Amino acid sequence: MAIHGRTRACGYTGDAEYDTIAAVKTEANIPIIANGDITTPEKAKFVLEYSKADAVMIGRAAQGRPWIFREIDHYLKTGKHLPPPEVAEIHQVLKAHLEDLYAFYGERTGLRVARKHISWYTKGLINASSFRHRMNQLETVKEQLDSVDEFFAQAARASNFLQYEHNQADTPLIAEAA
């Protein structure tokens, strides 16, 4: 059973609470999955230890950051962080994601649905705000893919790793790996 640490009335505001999940876990004879505000490997470890849940569920934190699952898995197993994904990998993952969106929704709807996914992948990145604004003006899949390619080519010329404007609560500040 999955339990979210926030009520419906809270919506996406406030912090998730894990006391209720822990209380249910002590009484339940079924696997309990904790959910809510799990955005980092450290938070996943904390929630698992605090609530004694059998697993955690990741929601919004995976939007545009699908590698969070391997980061959490590695951290739980080793206590160490993986190096951040390189620009080339993120570009490749995004492009595959976009191709799947276009194939599933068709070109017209896929183009529009892809905009929010592109926004999630580029949230907080240097020069991403103007890029996302331009992205919303594009009318063809080719224009969208070409624009994504150019954005990530520029990012790769600057560094092997994505560069963020500032450290955000949901977005880790990524620096060059040693």
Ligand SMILES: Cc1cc2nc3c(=O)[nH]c(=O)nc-3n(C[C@H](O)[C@H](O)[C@H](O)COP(=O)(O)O)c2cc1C
Given for the second form:
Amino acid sequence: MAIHGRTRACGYTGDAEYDTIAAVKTEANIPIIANGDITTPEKAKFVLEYSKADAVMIGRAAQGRPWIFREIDHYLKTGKHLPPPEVAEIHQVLKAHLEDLYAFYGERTGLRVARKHISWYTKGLINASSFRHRMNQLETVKEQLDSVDEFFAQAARASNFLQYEHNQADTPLIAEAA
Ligand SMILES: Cc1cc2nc3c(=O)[nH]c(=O)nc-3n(C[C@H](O)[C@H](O)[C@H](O)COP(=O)(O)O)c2cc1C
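Output the form predicted together with this ligand next; the form predicted on its own has already been displayed.
After this comes the whole thing, all chains and molecules, with the earlier chain placed first.
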């Protein structure tokens, strides 16, 4: 059973609390999966140790960042951080994701659903806000794919790794409560 440690009234505001998950874990005889506001490998380790849950589940922090699963897995196994994915890999993952969206939703709806995913993949990157603005005006799959290719080709020419504004590459996408 997966437990999101938060009341319905809280919505997504505030930090999830893990005491309830820990309390349920002491009583239940079925596997318990902890969920809510897990955004970094360190947070995953903390929640697993604090709640004694059998696993963690990641929601919003995986949006535009699907490699978070291998990063958490590696950190839990070794205590060390994996290097961030290279621009070329992110480009490839995003392209495959876009093709899946077009295939699943059809081109018209897929194009629109894809906009928010492209925004998540490029969140915080240098030059990304003007790119996102232009990208959101495009009305065909071909134009959308071409604009993504152009953005990532430009990023790859600048560096093997994505360049974030405010050096936020290692900071979580979702603010954590102190
Ligand atoms: C796009 C999206 C879709 C979701 N769909 C469901 C759903 O169908 N059923 C459900 O129980 N929770 C759903 N959730 C809630 C998540 O499973 C999770 O409990 C919540 O996002 C908190 O975890 P997080 O802080 O890691 O995002 C969804 C969340 C998001 C962001």
